[in-house]
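One chain comes next, on its own, written out as structure tokens in the form predicted on its own.
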Amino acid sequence: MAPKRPSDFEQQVLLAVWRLEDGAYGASVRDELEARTGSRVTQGAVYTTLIRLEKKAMLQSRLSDPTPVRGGRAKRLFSITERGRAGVLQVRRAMNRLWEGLPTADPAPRESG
């Protein structure tokens, strides 16, 4: 049985936990998802979402290090499995041949008559 395709949030958190590498957790993820949308998201909204997303196996995490300040914390880092990949991956092959055969542009709005 295929693996359930990840929600269009679940996508754009897997993406910015491939694109960050070995620099996501939490806070990172917000941050390049708010830069790369232009849209607000909450930190709950991100976190809930890893959680999930490595309940699924689409994500690995692991704990840092300690930060170097006094009373630093070690931070949660994510990675992206093969299965997320795969994922994110099955849902842009099938948005693709959606778009297939659709004008690449635009179009301008039409105005209501």
Contents of the next structure:
Amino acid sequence: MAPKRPSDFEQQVLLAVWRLEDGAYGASVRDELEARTGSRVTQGAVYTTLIRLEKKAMLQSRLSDPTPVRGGRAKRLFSITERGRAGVLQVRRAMNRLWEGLPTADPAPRESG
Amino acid sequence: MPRSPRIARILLRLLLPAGVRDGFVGDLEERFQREAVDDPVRARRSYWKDVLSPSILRLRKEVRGMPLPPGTPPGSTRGDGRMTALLADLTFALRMLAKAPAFTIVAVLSLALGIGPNTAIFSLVDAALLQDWGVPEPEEIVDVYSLTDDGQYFYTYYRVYELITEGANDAFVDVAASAQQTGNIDVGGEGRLAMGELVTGNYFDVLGVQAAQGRTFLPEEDATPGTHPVVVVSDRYWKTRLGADPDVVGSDLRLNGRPYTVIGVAPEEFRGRIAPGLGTDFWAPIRMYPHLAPNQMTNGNLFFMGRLRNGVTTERARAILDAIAARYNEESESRSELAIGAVNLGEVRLHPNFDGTIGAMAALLFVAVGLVLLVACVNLASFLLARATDRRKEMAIRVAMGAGRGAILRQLLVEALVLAALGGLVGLVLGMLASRVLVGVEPPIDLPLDLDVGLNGRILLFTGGASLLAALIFGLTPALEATRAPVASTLRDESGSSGGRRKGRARGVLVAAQMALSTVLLFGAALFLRSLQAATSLEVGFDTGPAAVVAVDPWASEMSADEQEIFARDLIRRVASMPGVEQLGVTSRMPLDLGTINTTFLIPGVEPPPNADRHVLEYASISPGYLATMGIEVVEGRAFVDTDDEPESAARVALLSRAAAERFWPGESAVGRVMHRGGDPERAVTVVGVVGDARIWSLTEAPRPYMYLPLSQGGFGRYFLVARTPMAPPELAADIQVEAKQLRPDVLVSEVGTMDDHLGYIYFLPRMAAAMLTLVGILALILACIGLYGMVSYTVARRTREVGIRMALGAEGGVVVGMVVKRGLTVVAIGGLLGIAAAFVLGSTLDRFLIGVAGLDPVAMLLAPLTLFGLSAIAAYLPARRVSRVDPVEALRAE
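Right, and the form predicted in complex with its partner chain of this protein, after the form predicted on its own?
So here's everything in the complex, that chain up top.
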């Protein structure tokens, strides 16, 4: 069964985790999202989506060692799974097909790296 | 390192399950630390924004049932269990209530109607009886009065003060004296009566009270008579009448027509020693009495307060004071014996004479409003019982799924507590509003009532306690009942009949209890209404019909005795010829007024009472027209005529009330007899007439011996003008005031009103009591009818099938309705009978509060259950009507 297509915000979160590779956890994902999309999101929204995606097996998580700047608390590190990658790619392909032949007045932000 | 907001962190810990807590809080902390480097305030704000965001609740939901991530240390679920379960109960309870808004609204309003009156009465009692005197260590202060034969505390003499200051040094560090005295303070050209205390120079020191601004009295300010016109004003007077003038200390105000320098303002919490709810406006040195109290016997008008020495008990002080009383009696040549009454201030609420009565009244009101709360609680218990029946299946499923009895009990109690909290909150608002209204109903006497009914910790605590108690009363029974449901049979057959019938009976008992309580309260209301009716129709011995009543107080201005007399005669002549004045009477004292004036006599041939040197009679000085104006009849002899009031014939004649004539010359005529005023044959008066008895002090007193003297006998310092008129009396009263002010702008006109205003004070308590108990009775009745309505509706709903069968078999709709109503009214009848029985027991204890009716008044006994029955019949009929509309086919198919 093909995975259910991720929603807009889920796609954003999946992409942010993918980009961050090994360093994806709540705070860094939030920073990445805010930096790239230019709009503010709440920690709760980010975390809820992370947990939901983990339940959908598009992400997986593990606990890191505690760090002092976090008041001695561990980070919950997330990484994207095969299924997660397939999900965003599938959406992208569909979107690309839809955009074919249309003017790109507002080009998508450039990917770096 | 900056700290993230602690409360927000605690909130997060409560809200988030262990699985995500550490990661989430850590993420927030990290961001906070980064932002706090630039702007700690913004960092805190954004931290809070994240914590309070609704997305947290979505996260909570998302996480539920998720496995913990690998690497979670063992034991990190600590603190999860109980708190989270309670939180879950709370959310569940709120959701259940939100799902049944009609039930919730009725339940919360019922409770609020029960709790509101309790809060209102408590806040009144709190304001009147529970505020302290604003005196440090009040239990070290002992108040000294003289004690009358019948145990009343009364003012005492200056000589006693001298003896105490000489001879009670063992008991007291120091003793101060105070005399209550009104004064005319002129602010901005308008004179008004103010309540004052004339005090010894050490008064504030003995009480341990320091001025909030300026200073209190110096010893030399109380050393010589009439030399130091200085005053200390109360905080309230400063704020309300002196406009909170910041430069008040050192300024002058006109007191009784003379400038007095304000030397200080008392602290807000100290309201003087008259009574906590009756604030003192000003304090002046007692040695200013020649100016401030020229006609009063300040000598016999005092009470003393002493601060006990370390380790001296009130008992010990009492013994020393008794010895002083003995010394006083020894040196006095009077046959009357002085007894001293000493009371510890820590034990005085208002005044030792009234504390008992007022306490009893407060208790009566508390019982009444407590019963209303009980009715409200029973209502809710009955609602919840019905709901419990409806929710049996839910409970059974919970038990089947493994919920313990405790968990279910907790869930139901939390629901009850949530209801109680909501009801308490609405009740608090209602109660505070009600108490504002009650205090707004000022007693119709010119007293500076100073009741502070603002919200305070005690009121919150009381309302919270009442709500908690209510939750336990109405929540426990249904909760216990619910946990008893047999699981298997309930799940198998929803309409389980045996439990249903048992609950039906339980509801019947609850409604009967409500009806009984309501009957008692309605009976109380009926009693006090009857008492009010009796009070207003009581024969008082004078004409209470419409009249203008104006009090003039020349004593409170700078006027010599001659000037006062000239002014009075001028004023009376002018008022008598004013348009609209049909009859005019002048008197130094109105009947049924506060205060007293008396004088002593020796009567040739009539012995004074035992323990007394002379006869004492209360009297009023009156104008010749007074008796006719007041409708007091002359029984024998004649009334005063104009010549009696002329200076050369003054003091020669007197009138006696029938009771006085009867006391001195029983069975004989009093006319022509001679009495020696003050025991002095030079001041002999001849009785020229006997007049009807008028009530002097109270509505219920036995006819009181009373005397009338011509106005020239001391009637020019303060007097009342009573004018009968075809005009509106208030208008005439205002005209009279204008006339007086035209004659002398500086004269104080302290009361401008009507006969109704004047009598308002004597009817005030009966009116208040009747109004409050009626309100309480109506509230109880409404609540009980809601309960009955609910019970009958419920019965109707549960018995649809039975009714359907009956109707299918040919029963008429009316008959079925009658059947349901009958069952409801049977419960009412049982409750009503129980209520009457209780009323029989309680009635006789109410005698002391009633005027003109007995506690076991048969009319009230009948009225209460009749009202109850009438209204309950409606409350039962309305839902019962629905039965006749049952369609038999539908009803039977529904099963």
